[in-house]
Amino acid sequence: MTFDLVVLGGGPGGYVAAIRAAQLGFKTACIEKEAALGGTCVRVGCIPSKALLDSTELFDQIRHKSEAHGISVSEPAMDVAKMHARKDAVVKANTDGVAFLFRKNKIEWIRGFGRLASAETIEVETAEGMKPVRAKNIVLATGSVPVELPFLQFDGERVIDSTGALALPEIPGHLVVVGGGVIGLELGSVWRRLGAKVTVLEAMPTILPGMDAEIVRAADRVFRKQGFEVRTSTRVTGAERKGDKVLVSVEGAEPIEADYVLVAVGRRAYTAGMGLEEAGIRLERGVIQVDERYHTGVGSVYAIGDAIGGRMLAHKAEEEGTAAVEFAAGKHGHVNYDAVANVVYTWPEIASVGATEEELKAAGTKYRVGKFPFSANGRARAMGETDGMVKVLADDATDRLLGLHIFGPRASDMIAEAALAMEFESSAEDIAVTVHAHPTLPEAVKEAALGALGRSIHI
């Protein structure tokens, strides 16, 4: 089998790269070993976790917020099996959607494990045996896997990774989450809302390390009010199974007994066993090294997404996949990393784009800050969702937007305005003078931008 372009990996970066290649006229194939397309994100990551977060958010609203709206209900009960069935249906709709897009764009899906044999050939281990696939261009989109700690290894039953936490058959009495990052807080939120005791153990001084410190402090206070037990600067040293319990060892403290332990300390590039180094591709600590065109330096082999490091985000991988294929086609690909947003789907949500205040200080950049609390936003008051704020960082001399951070309701949707502003190198004034519909949550973004100019109206 010979193709113009072959993508190794059917996750967000891979399947988007394949579709863009087909649009550009390439005879295209995608090699994916799993039974469904979509990669970790669609099958056991972004999509199923958001389905569970939406289900449990609704449960939490009924349980704790309906009375304030004049709605009286009896104590709700969660059918965990039915919740999982809904999640699985949402996942299937998305994986089926990717398969439809492949058929529509005449992309061949070759199911199997691919290994790079040369700069032009991938050997695919399929159910029918080994098949060589030749390509004029290859895009490596192999993704990432959860990091496993040597002293806290997954057993797939009680010590679990994120995939296991998405499929717990019961509501835990006590869930210990090792790692206070995005994955740990999101999946911890799912089970906390359903009644589990959730203890988050983070080795760093704060949860969500790397995010804007002021936003993190505000989020930490709210999460604790919600019932999270958060222990920062806490080092886990091991765990011991005791029947259906796990005893978690903590440096300098008493062991913690848990029903389940979710280890969520990050992800690593999935590049082992694929013949990459043998084919001449340079790796550093398992991460594929590429140039500004996503080229590996070997033949016409490109690489994108989690496999090349950086922030492990599905939307980053999608844009890199598009850009790499466009470079392969002799066109100009484009990814503006300053405009790549981060989102944490807790409640309230956290979303950010651009630099944090700490990064600006470290760089010696002179900047202005504008803030606006959701407690002063009319729509947030009507929703009863007044926790959080919007924070704008603008260059002191030019007023160019340097960063925008949101902790509040529907921050994941609101951040798109800020990403667009970053892409077009807008100023805080550009946002401030843009008419925002009233009453809406995005008015808080406008007010924070006005604040950076020293002229907020509603506070």
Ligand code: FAD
Contents of the next structure:
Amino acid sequence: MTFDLVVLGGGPGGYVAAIRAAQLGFKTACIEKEAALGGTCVRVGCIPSKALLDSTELFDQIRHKSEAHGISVSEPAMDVAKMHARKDAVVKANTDGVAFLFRKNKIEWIRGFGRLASAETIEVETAEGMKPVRAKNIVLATGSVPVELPFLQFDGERVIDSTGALALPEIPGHLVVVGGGVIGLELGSVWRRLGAKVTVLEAMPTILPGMDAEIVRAADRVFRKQGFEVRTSTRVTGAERKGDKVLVSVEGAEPIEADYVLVAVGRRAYTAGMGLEEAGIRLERGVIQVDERYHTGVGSVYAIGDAIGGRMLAHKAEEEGTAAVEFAAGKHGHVNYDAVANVVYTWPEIASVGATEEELKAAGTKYRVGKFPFSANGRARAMGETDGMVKVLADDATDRLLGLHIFGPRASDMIAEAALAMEFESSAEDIAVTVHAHPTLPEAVKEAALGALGRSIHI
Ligand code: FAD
Ligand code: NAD
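What's the form predicted in complex with this ligand like, now that we've got the form predicted on its own?
What follows is the entire complex, opening with the chain shown before.
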């Protein structure tokens, strides 16, 4: 089998690269070992987590928010098996969707585990035996896997990774989450909303380290009010299984008894055992090294997505996939990393793009800040969702937008405006003078931009 371009890995980076390659006229194949296309994101990441977050957010609204709207309901009950069945159906619709796009674009899916045998050949272990696949161009998009702590190894039953936490058969009495990052808070939210006691153990002084500190402080306060027990600067030293319980030991404190322990301390590039180094590809701590064209320096082999490091986000992987294929086709590809938004799908949500205030301070940049609370936004009041704020950071001299951070309802949808503004190198004034429909949540973005100019209207 010979192709113009072969992608190794069918996640959001890989499948988007394959589709772009087919659009550019390449005879394209994608090698994926799992039974469905879509990668971590579609099978065990973004999509199933958001399906569970939507189910449990609805549950939470019925339980805690309907009364204020004058709606009386009896105590709602969650059928966990049905919730999972719905999530599985959502995942299937998406994996089937990718398979449909492959057929539509005449991309061949070669199911099996691929190993790079040379710069032009991938050997695929398929159900029918070893198949050599030859390609003029190769895109490595092998993704990432959860980091395992040596002293807290996954047992697949009670000490689990994110995939385990997406499929718990019951609502835990006590879920201990090791790692107060995005997975810990999202999946912790799912089970907390259903009634689990959730304790988050974070090694650093704050949850979500690296995000804008003021936004994180605001979110931390709300998460605690929701019932999360958050313990920062906390070192876990091990865990002992006692029947159906796990005793988690923590430095300087009493051990914590948990029904389940979710270990969510980050992900690492998945690149071992695929012949990469043998083929001359440079890896650093497992991360594939590429130049600004996503080229590995070997033949016509490119690499993208979680496997090349940087922020592990599906949309980042997709853009890199597109750019790498465009370079392979002799065109120009480009990813504007300053405009890659980052979202934490808790409720309220956290979304940001560009620099944090701490980063601007560290760089010695002179900046202005504009803030606007959702408590002063008409739509947020109508929704009864007044927690949170928008924060705009603009260059003091030029007014150029440097960063925009939101903690609030549907921040995930609102951040698109900020990403567009970053892409267009807009000023805070550009956002401030743009007419925003009333009454809408994004008016808070406009007001925060007005704030950076010292002229918010509604506060
Ligand atoms: P992956 O999606 O990891 O895909 C790589 C694929 O390659 C896999 O399917 C793998 O089976 C296959 N593969 C690897 N090696 C081989 C081989 N040798 N042979 C054959 N096949 C191979 N990101 C967001 O942007 N938004 C979110 O809301 C979000 N939520 C997440 C929630 C969870 C619980 C998790 C775990 C992750 C989440 N992410 C989210 C991160 C996102 O899933 C990843 O950043 C994204 O999937 C990376 O895409 P990728 O194509 O680089 O790799
Ligand atoms: P993360 O990097 O977001 O968070 C890991 C947290 O664990 C950090 O706060 C870190 O300080 C802490 N930590 C590390 N070692 C620890 C230890 N020994 N004890 C206690 N805490 C420790 O990683 P994650 O939550 O595992 O998620 C992995 C990646 O998946 C994310 O970085 C993100 O790129 C991606 N993801 C994205 C989304 C999204 O976009 N909404 C959702 C889920 C996952």
